[in-house]
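The chain below stands alone and is given as structure tokens, in the form predicted alone.
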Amino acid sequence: MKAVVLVGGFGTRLRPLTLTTPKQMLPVIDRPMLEHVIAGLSRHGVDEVTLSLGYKEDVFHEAYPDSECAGVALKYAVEPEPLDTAGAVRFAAEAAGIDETFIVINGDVFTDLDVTEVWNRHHEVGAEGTIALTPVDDPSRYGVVPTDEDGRVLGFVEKPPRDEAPTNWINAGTYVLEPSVIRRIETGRKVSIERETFPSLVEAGGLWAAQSDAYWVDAGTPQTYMQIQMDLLDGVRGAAVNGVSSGASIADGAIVERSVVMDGASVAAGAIVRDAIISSGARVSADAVVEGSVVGPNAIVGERARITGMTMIGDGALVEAGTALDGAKLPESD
């Protein structure tokens, strides 16, 4: 069974961490967003998935040199220019020579949706494309999906205002697709797979859906970012997992409440963390609280410092001592 996992983007709701590490590659827990993401593929018998890249290509490469990952085997196709949703998926599945039914996921999405179930309705009801939804309190930010009383998709309405959107049931980021689809992605310029190509195959009455209330989240901001580890810790996916590593040092009488400490951070006498991330690297000083925020790898937090309110620390940052940030960014950026 082959995937193709959408890994372009830039990720500037993440910045300032998405500056040096593409969005897929930050960590989560322990090991990259990606992994999470084809681990949960592998689970439903994916076998090999092509990376649609773009953005910082080489980070992929340098983190998985075997073309392996998570057990699974991996091809890349690095898009010459930024392709769209749809472009990408064509030019990726072609670089991969996929001529068969094929999963699409957009590689930011943390799910236990059972993909093998929208596979298996994909074949039942003989769908050129089966699109996998949830359900949400405000669809406004997705892509909305009414559906017949079959499941056969009747539209599909990208971002309505919230008063105007006719189900709550969004696109979930996870696609069966035919190899048929491909063919009407159009070739050489930017091609919308939510705008153009599933609204074309509403049309042609081949597009339809799978609905799952399972466990869903798009990673792509800091606040859903910070989401998919403190459910984790919580236990919401099954049983809690520690988020403080062992390659981690804490000084006695430093605190650290539900918080991820990664491997090789450090976390100094007098110090507060609390609903926090501390990623691989970061010092965080002596008597410096962080809470509710995240300090990317190898990133200071000087001495009685104070970061709160979903702040972000980027690469290597220094925050000078005494500093107070509430809601900042580290370095700035657009």
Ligand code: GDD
Second form
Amino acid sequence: MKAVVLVGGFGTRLRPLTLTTPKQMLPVIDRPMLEHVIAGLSRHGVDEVTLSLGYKEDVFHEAYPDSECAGVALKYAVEPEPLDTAGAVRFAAEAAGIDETFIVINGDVFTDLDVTEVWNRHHEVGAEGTIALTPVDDPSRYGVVPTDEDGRVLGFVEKPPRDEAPTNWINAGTYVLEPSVIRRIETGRKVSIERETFPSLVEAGGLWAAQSDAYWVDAGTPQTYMQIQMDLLDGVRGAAVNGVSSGASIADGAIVERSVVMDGASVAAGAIVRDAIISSGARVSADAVVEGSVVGPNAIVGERARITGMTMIGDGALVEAGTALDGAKLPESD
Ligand code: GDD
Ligand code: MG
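Show the other one: the form predicted in complex with the named molecule, since we just had the form predicted alone.
Starting with the chain above, the whole complex follows.
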């Protein structure tokens, strides 16, 4: 089975972390997000992944120079400029020479979704495209997908105002597509799969859905980037994992609770790290507090500093001793 994994977005909601590292290469516990995602596809028989990308493509090439990731063969389709989600699918499918039924996923989705079931459903109904759906409390951040009782898609509304969403079943960012879908996508301009391709497939009557209530999180915001890691620590998706790397150094007299401390990071005596992510090579100095926040790679939190309320500290940034940051981004970024 072949899959196209979309990883070309700018990750703006995760700035400043994504100013240096593309979203899907941000670490999740001990590996880049992408490796977790591709391992999930591999469990369902995907043996070739084409990465559809542009933004910071060098970071991916450097991480996987042998064109292999989580045991799956990798191809790269580098867009000369961002083509948006459907443009990217067409570009990648053509670059990879895909001419059979294939899978497309958004590279920032963490899920235990049964891709095999979506694949089987697609073939059972003879769909041109099949979208996996997941239920959420607030559908307004997502693509909202009403269906009839057989699962035929009746409409596709990307990010509607909350009170206008026709259902709380949303696009889970996993599709099974026939190659004929590729030919529907115009070339030479940006095309959104959510705003153009899916609505036109609905018109043609060829779009189906497969509902699932398996674990599902879009990790594209600071809150959800934290959540996917806390869920692994808490054992929400199976056995709880230990977030403190054997290559991290935690001083005696430091308190580290429900947190990820990555390779080469250090936490000094008297410091408190709680519900937090300390990325590789970062330093939390003596008597500092980091709570509910992310400290990026090689950043330094000075002595007695207080980092709280989903503060995001970027790659190599310095928080001066004694500073308090609550809900901040350093360096400031929008
Ligand atoms: N190659 C390429 N080129 N990839 C892109 C481009 C592009 O121009 N634009 C976005 N992407 C990639 C992103 O890197 C990401 O992996 C994926 O496409 C989706 O983009 P997001 O920016 O994460 O979109 P979203 O989370 O707001 O919404 C999408 O995902 C939701 C589910 O997680 C939509 O597909 C929604 O309909 C869906 O519900
Ligand atoms: Mg997303």
